[in-house]
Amino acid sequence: MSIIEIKSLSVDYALGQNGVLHALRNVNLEVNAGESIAIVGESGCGKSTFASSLVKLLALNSKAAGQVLIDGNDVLAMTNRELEAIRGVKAGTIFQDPAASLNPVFSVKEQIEETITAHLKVRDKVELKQRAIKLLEETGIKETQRVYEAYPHQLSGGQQQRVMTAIALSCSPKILIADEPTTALDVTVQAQIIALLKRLKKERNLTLILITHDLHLALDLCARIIVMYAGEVVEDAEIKSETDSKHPYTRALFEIIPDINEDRHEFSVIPGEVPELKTVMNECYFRNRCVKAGKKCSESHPEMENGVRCFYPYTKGRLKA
């Protein structure tokens, strides 16, 4: 059963005299309750705009079209008052930079309890503290009393991210949106946060939406991978390895992952950059970076077919004739 339905979602950003940036274009997606999906792509592909659209946290210069349905309710059509029943309650969000997301002038205690009070109307001080401490314990924080009373600057990056996770889960949402949750953390702490998300997903039966540029992380947490490029979904499939992928861009993302088993550690890059879409063109937007591009790619824009947006998709490791 679908818990999220996205229908023809497009988001444009007004750039004043510089025109309009088409950040998302005609995204269609269904997510079942309890499913884990990863939205993958380079910077500039529309991942964060997609995440923001799910709970209507878009910039003032944006214009959204289409529908984002959560439990059948269109988030994009809601007022700020109506969104209070969605944000934090049905969908909790972990942002990519906890130091920037947490308010530096309020303690952890105040920030967790404010969320519980606002959404669940709990005002009893003893109950609020019990709930906050329990959430901190659930996210793996050891010194719960110290962290509970601390300010964000007094915590490590990993502790800050666990506090953000506690706040996101404070109203028991069905959906957890994790937007680049390990970006600002060192490798050891990243592994801890990944393990935490896995455990919480299982224990709470969450629907997990992971936003990441890290394909390795996506494969570790999610079976279903949604690959975005230039504001579009270019592949939507259950991917466990490179040979499962069909789009040349997905293959390119696999190829830039370093192999720790090789004696020589040479880093690969995808040549070129993601196009800044101020003009919608009738062509494949990946064609100038694609080693498989053909004449057809410059003459028309590919549509999604069998989970891939490509005229020449791979099948079983080989290029389609």
Second form
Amino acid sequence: MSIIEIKSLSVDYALGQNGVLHALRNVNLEVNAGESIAIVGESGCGKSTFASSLVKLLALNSKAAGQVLIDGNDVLAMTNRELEAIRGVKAGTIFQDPAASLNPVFSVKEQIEETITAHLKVRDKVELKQRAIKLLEETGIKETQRVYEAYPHQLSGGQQQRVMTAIALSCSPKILIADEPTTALDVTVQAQIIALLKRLKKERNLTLILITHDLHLALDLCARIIVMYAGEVVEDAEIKSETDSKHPYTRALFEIIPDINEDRHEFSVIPGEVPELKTVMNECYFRNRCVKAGKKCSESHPEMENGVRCFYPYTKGRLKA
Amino acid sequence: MKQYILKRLLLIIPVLIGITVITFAIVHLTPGGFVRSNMEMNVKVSPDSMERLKVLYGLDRPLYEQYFKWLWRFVRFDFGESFIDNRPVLDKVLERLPATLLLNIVSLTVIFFLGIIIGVTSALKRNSFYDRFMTLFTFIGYSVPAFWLALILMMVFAVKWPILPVSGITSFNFDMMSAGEQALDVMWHLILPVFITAFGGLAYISRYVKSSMIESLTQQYTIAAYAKGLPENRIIYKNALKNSLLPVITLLGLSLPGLIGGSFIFETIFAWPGMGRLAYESAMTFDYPVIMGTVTMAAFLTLLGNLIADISYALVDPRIRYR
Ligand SMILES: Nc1ncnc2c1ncn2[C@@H]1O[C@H](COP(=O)(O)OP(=O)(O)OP(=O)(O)O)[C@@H](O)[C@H]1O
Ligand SMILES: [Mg+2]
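Would you mind giving the form predicted in complex with its partner chain, to go alongside the form predicted on its own above?
Below, the chain from earlier opens the complete complex, with every other chain and molecule after it.
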């Protein structure tokens, strides 16, 4: 059975007098246990909204419809009590900015141990410490004793993210949701955290849900790539390189990556802008920016077919159409 | 930390000297003066004997000389004697100190206790009817002049329906009560003054707590705490609350001078036998040594309060460690 099953999930944000914003539109997805997926797309396409709906951590002005089944139970229908038993236990989460995610006035010790106490009801000080130290070691922290007693501001960014990971994994969840886990870190530290995630994924047989705008990172960590555009999934496939992808948007994302092998170091962007998320239109949302846009694209909205939402997809294995 | 405390304690000295210089100057430059205001109305006192009085009290000397004389005695903890009843100033101040401290500590406790509760609950139910009502209620307390409210409440609860004492800290038969009755009697006398000070001070604290609570509830670490699956009560009342109470400690230190200063008028209205009333009485009679004694004591308490606030801040906020 799939560990996560998402059925026609939509999330709207109320904008007061400015109407509603459709951040997620009819997302359908199935993830098997131990499988890892990466959610990629430009800023604002709904990646974080997707990550938060997995454990119903949505903003107060949001409205979610559809189903998010974790181990067959619908998270969106759960009460706060029931959610507490899911969060941290079935799915742990790490965030973009570890410095802001750790509470500044509590020590690392307190922040790890409160999670263990809350879920596993462990209260024995010695056992708590053993567990905490073990987690810190597992996440590759060198001076475990010092870090254990430290406050967040006394740690480096890399250490903070490792501590966050230790907390997220403290109750052995099978799912790890990582929302841009390396974006706030500098390059060398990024590489270390990526290596850590890779190792943990293997050792703990985790189902990793990686949220990123960095296609490289996605390809590096996950076999299955979910590409989102304007709140929709536009491609869902096993992708290793550009030629594996079929959607013109995915190809465009590949084109803008600075390739080390090529002599092209300047950053480029996909021309045009992401459409307004406030309207529902009977057309392809990407068509204004699409190199392959044709007649059909402005006449009706494409549906997901064979893992791609496009009337004129590229053929797998070929660079040009 | 020890070094820091020592440094701060030493720093109190120059500040205190500065305050006494200014007070001394203001008090002595005020038109009137001890001899004239106390003797002039008395026809039997001749201008000649008034001059002799001035010499006797040293009031004929230049101001700076008088000040240094006062300072020289002060550094030996000698505040001199009252011009009015010749009792040592230190005795007069110290016997008034407990009443002031009692009133202020009880009021501050009530203000902070209620202020934190109102602030936190308003933050949790922001924009609700409760929140709006509390905002209105605390702002009324903030805007109404304390002396006016005091007089109204005294009229209603002590004169019209005499369920509370009009003024003072004890009943006239206090000496004949048992210890338990005495405690109750003092509490009974505290109700009105504490209510009025607390009502006035609530807005300040509760608004502050509310906004800092809203802030910590929307921080990323609070979202992360939810993601960890902690019980909501723990997230609100432990993780977020601790963050939002940090600035309140500073506020506590800052509100001390206001309360001690406010007591001057307030204690007079309630005939509260505290330092504020002593200062008021001595100001009315130009009793210079007592004025200086009360001001110095109030300044010292204020500075001490600030120091304690800073130290407790450092103790609870791991990000601040003074050197
Ligand atoms: N609480 C909210 N109220 C209103 N709009 C919101 C809210 N949260 C997100 N949005 C909007 O919803 C859309 C999707 O946001 P989301 O954070 O999911 O994007 P994202 O793909 O994670 O972007 P980024 O890469 O910048 O993190 C954006 O247009 C954003 O402005
Ligand atoms: Mg995001």
